[in-house]
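As a starting point, one isolated chain is supplied in structure tokens, in the form predicted on its own.
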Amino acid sequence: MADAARELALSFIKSVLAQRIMMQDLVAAASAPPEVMARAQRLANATLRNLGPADAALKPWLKKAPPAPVRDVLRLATVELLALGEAPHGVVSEAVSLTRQASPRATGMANAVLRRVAEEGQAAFDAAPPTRMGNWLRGRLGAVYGNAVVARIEAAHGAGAPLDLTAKGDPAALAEATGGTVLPTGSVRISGPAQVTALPGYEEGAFWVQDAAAALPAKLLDAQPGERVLDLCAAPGGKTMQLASAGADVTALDLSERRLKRVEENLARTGLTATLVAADVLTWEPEGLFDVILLDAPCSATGTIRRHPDLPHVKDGKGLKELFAMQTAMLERAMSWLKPGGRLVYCTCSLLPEEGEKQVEGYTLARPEAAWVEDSWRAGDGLRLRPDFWPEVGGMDGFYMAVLRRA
């Protein structure tokens, strides 16, 4: 009988594949122990992430393509044996019980396969491309960046990402005690395996998850001690955080009661304070402006696909032109709730022009003038991040990001 994290990430595999439905909604819908979770998602990420290498790995053992269910076995199981170095005793032992289950008559066939793949299937799998992204996103980015981009941002993306971490206090004591670095914009990054809830100072509430890259935004906008902030799109609350542990006197707004559950649970945890507000940015009226605003705008999150590598199996491009005008029109209202002088950061998590560069066409933008900020992130006036960069010390995700300022 197969193990239970084993299980749960074949089925998450099915239903991204098959089914085209995020990992986030499978995992919120799911029943395990945390440990049996954890090691599920791990494992059906790196799955999706290695989906091209393993094909590669298993096609000279396989007479003819086997069914999906089969399949998705299989590129599991090479996965875990060459990805991810597991023992091929009992990742092939495991595989054997799986494929029994999705298809009785194939276990023969997947003992001989993995047991080649084990032996004998490493130089194919490192040798392959990694994961191309679906033609959709793959065409457009090719047209922005060029073909030699892309092919590295995909080597990110089969790369992984590390664990960042936001301190409240000092990122240096941080990473002292969490065995961390401290990157240059001031994240802690955890390189090998961790369990967040271990980690020292989590109880305490001492830092919180967020890449590093999403962590620039909160820091480009400096909110002031006595400010009035407004946090537009919260959840689930990294930006939030920042703002409040700045001093300022933060609002923040998210569409999802759900999601400010979970930024109402972090704002406990790590002692901070916000005033939470569950509605629509395109139909929400303030009381009053606000000295700074944080827009982080509803988007494709072509850029987090290194942490989210389900997102290129489950999108497929349709719906951008009404995300496009919906941004439009909430940076336009956002801009409105702005005091005279005011500023706002503008930012996405995505690598499309059309939800970052093009969106702040005919503003007024403020050239970032921060130490932190490295000159090949400038595209104009804004910063433009990519997942191909500072692929030495393990990356970052994509992100747009521009300061406007009201007259």
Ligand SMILES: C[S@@+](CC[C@H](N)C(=O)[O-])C[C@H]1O[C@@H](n2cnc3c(N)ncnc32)[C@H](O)[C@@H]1O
The other form holds:
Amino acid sequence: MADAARELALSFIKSVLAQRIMMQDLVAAASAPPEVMARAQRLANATLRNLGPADAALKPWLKKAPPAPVRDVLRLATVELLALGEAPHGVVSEAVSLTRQASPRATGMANAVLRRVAEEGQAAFDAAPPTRMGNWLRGRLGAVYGNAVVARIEAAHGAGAPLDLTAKGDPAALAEATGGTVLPTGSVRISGPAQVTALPGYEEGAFWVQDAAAALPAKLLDAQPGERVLDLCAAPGGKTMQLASAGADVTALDLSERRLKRVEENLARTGLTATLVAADVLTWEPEGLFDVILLDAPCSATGTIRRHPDLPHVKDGKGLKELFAMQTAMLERAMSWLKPGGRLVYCTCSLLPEEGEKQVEGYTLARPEAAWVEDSWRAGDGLRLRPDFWPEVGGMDGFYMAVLRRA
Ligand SMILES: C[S@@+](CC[C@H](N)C(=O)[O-])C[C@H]1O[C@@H](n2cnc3c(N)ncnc32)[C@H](O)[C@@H]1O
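Could you drop in the structure for the form predicted together with the ligand? We only have the form predicted on its own so far.
Okay, now the whole complex, with that chain kicking things off.
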């Protein structure tokens, strides 16, 4: 009998690779105890992040390519052995059980191959180039940033992401309580494995989970107490909580009622308030204008592959043009909802300039002069953040953001 978490992890890997279903949809549809679900997700993500190195470690021991279901068992076991450092005996015997379910005739081969991988595979695993993103994305990013940067981005994807927290109060006090460190941008970074709900201060709402890059758009916006702020595409509410904790009068809007529930829960846990609106940015009409608007437009999410290693396997670049056009339409509408002199941050968690730099060309930009802005982050008048930045402290998500002012 294979254990439940490995079995579930394997089903996630298969559905991502063969049926191109996003992991978050698989997780939403699966039912398992929370600890099994968490381990299955961890195993599946680690495997998807390390497909390239795992295949390189397996290759010398395989006479021919195994059928996909067996190949995926071998990849999962190889990652457990060589990336997660799990004990060979248990991993190999579990993998043999999983192989039996996929193809009973392959159990002897799986056993022999994985024993060799456990004993001799580490060097090939460590020397292999990181997992490739897939040509639809590689080609686009190579044309923008060059191949050397693409390789660094892929290495960052392979390294995964640490856990970043935004403090409701003093970041230094939160770092002290959680054993994290305060980054120059003010986020608190927890480098080791951590269970969010078990961290000190979680129940009391002392922090929320938010990548260091994702925390910067609201900082650039610098909302002041009493300002009338509109947070567009707000769920699950990371930026809403930043704006509300600055004392602003926040209206948070999202298309999805289900996702707005998460904003509501997050606000309740952190003791913050905002007015929630379920509506479409493309059709909604506000009553009155705003001092400040944050538009976190729906995008390709290509900046978040460190956390979502399934994304390059599931997506294929179709529908990007429609997405770019929607972002343009949202930005135009949002700009018209600003008071004269009001400011807007446009941002996307994307690496594609079509969703960032190119969207804001043509607007009057305010220069981001915040103390934490590094020179290498500046792109014209906005900030271009990439996963390969700050590798020595664990990287950051890819993001673009710019402050725009209404004349
Ligand atoms: C990148 S997420 C936003 C993350 C959020 N700003 C935060 O910081 O936690 C994009 C959001 O856009 C919402 N969305 C997509 N299309 C929309 C539309 N036409 N109008 C309003 N919201 C939309 C989605 O439901 C999703 O919650």
